[in-house]
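Shown here is one chain on its own, the form predicted on its own, set out as structure tokens.
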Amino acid sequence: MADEDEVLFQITRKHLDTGLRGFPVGTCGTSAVDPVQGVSYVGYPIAELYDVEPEAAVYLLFEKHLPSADELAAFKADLRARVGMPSSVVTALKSLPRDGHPMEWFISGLLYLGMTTKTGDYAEDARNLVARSTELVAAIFRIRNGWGEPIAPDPSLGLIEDFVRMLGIPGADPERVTAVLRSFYVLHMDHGGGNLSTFVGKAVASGHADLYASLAGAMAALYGPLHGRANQDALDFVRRVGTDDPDAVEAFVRKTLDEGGKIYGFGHAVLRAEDPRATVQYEVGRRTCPDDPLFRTALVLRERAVKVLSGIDKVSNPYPNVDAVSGTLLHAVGLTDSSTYTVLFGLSRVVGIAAQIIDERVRARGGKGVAIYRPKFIAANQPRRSLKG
């Protein structure tokens, strides 16, 4: 038994101002990552997840469990019941700025959701959106691309293969559409409790906000260049090397980091060698799009990259990470328009950000819940000042 007054983690006066970086404070049930074997969900190496059901992967995380058959079978029936979002929904899209970004939208999307669809229940609550987020996002797809009025879900589909066809991308295979979103959304479902999306998540909901107000929050980190939009910067990288000569790919590589530039996709402030969700997505390029162009460049990238910051002493981790090629995939499928990248990437973790706000709202200590997030913070030094002058 764990002794509860271990000291895990010593706090000096060096640690304040550093983004909480590495402080623990709380436990996670659904998901940790390993520097050397990378994500697991509830135990399990992500690269052994990749290829289940989406639903399965959900259940997971929620349940800490697989799903049997038949559990699954209830389970996919219960979403495929849950299915379908208010029309006033839709209309309060249709109003939002074309020039506003997706996240944008994606966040408006989720708080009009709330407003019109919340039970109050975080559980509940899940259950509906992970249901019903997948035609919020096609409906902001459509709307802001000019692609033609939203396309009502059909519940007899799977999650994603509704979701692609909600979405009706013109001129796209379905069937590679399809592959290439089905592991995308679950490779990026979690990723422990600490990721800035997934703390701010949990930290709205410790006040008793409600999942979509949480999840709203959750976005809104999520949207940060620092956070989320890494897979669309690692494209623009892609594309700005524009060859998959070896050579001209390692001369282009050295030439960046020599006038201080970066390696988009490469690197990880956890893991220590390639990210395994960055394995598998590798795999799948080469089965859905092994000719397309960029691809082949994030292939040659994936060798030569590494081999010239392999050769760095300060770099600790010279491998690919999720984002190296999952850009270049979406990409490679009719996905163009780069920007949408992250609300994808949110689409998946809300899966993830509500099984942790269920855990710590409804489960955590005998279910009383988690407290509220209330960080210390240290006074600056200040001088006394007085308005008696």
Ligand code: MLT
Given for the second form:
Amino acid sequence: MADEDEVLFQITRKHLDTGLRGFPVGTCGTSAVDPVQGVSYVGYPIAELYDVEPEAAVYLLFEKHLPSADELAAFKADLRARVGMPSSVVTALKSLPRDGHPMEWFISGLLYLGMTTKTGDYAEDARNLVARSTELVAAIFRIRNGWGEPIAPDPSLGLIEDFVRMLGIPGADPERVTAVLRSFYVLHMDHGGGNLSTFVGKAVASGHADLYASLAGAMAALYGPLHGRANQDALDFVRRVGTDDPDAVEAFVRKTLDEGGKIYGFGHAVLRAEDPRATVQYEVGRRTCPDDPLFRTALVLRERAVKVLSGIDKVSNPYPNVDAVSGTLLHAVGLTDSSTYTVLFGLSRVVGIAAQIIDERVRARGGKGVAIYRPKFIAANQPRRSLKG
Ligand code: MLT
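Please give the other form, namely the form predicted together with the named molecule, since only the form predicted on its own has been shown so far.
Then the entire complex follows, led off by the chain already shown.
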């Protein structure tokens, strides 16, 4: 039994305006982030989980244990029975401005799906959304990229196999796309309770907004370049490096830093070692696209950027994070538009955020749910004034 009076954190004035960095504010039953070991889902290190069936990882986060063979079969059947979004969602997507960012499309699509299909029951809506979000994302990719009409789901297929089929990436090898997207999906599902999008999603839900509105808020948070959109910037950075010659790569990194630029895909707010989600993806790359030029550049950056960043005193974590290599794998299998990468992150992160929202709304505090989020902000530069003089 935890000691309810245990002091977990002492807040002083220097902690104010630091984005709640490190403040304990709640409990999380889905995943934990250790600064050195990285993320684990319900106790399982991510490196052991990344090639489980995607539906088994979803089940783990929702139910807090890995499914037996029977449980997995029943869960997959349940999800597949839910596929199929209203055709009006596609009509709505087609009316969106083509130059809107794919994340703006995704957020709009989530809200539209909510308006047309929500039940108001968090657990029910979460299952519906996991079953239907692959169709939503595939439709966004096809319409925005001009790849043709959206492709209807095939309920006989697994979640990611069907997603790859519905994407229909022109000229791509479905087996390689599936290998990359399966691991990408599992690796990005959850990252503790305090990453920005998860925190925002739970905060919105704490006012009893429905799951779709809460996730739209969460995805707006993920859209920021300091959070999920960093995977787009990281691939663009690898492209700019433009070589896999180790010395030239190192020179590029040094020059970028000298000019005040950023080394995208390196460092993290919590981690202090190589992100295991990056470690896994380097291995996936060695298997799926070992000779791809951008992947080879990412491999060299793994060594040379760390070397350069390690020599800078104020850098607390010089190591690759999840974004350092993910874009190069997506690019290698035919997803060449980096502006779509955060949508793939969001497609996956929806799972962990939904699982945490269910825990906070339906299970926490003996079913009462976590209270509405209401942290205190200390008034600053507001001397008492009066209009009466
Ligand atoms: C994430 O996966 O959400 C990112 O690594 C950011 C974070 O954990 O704060």
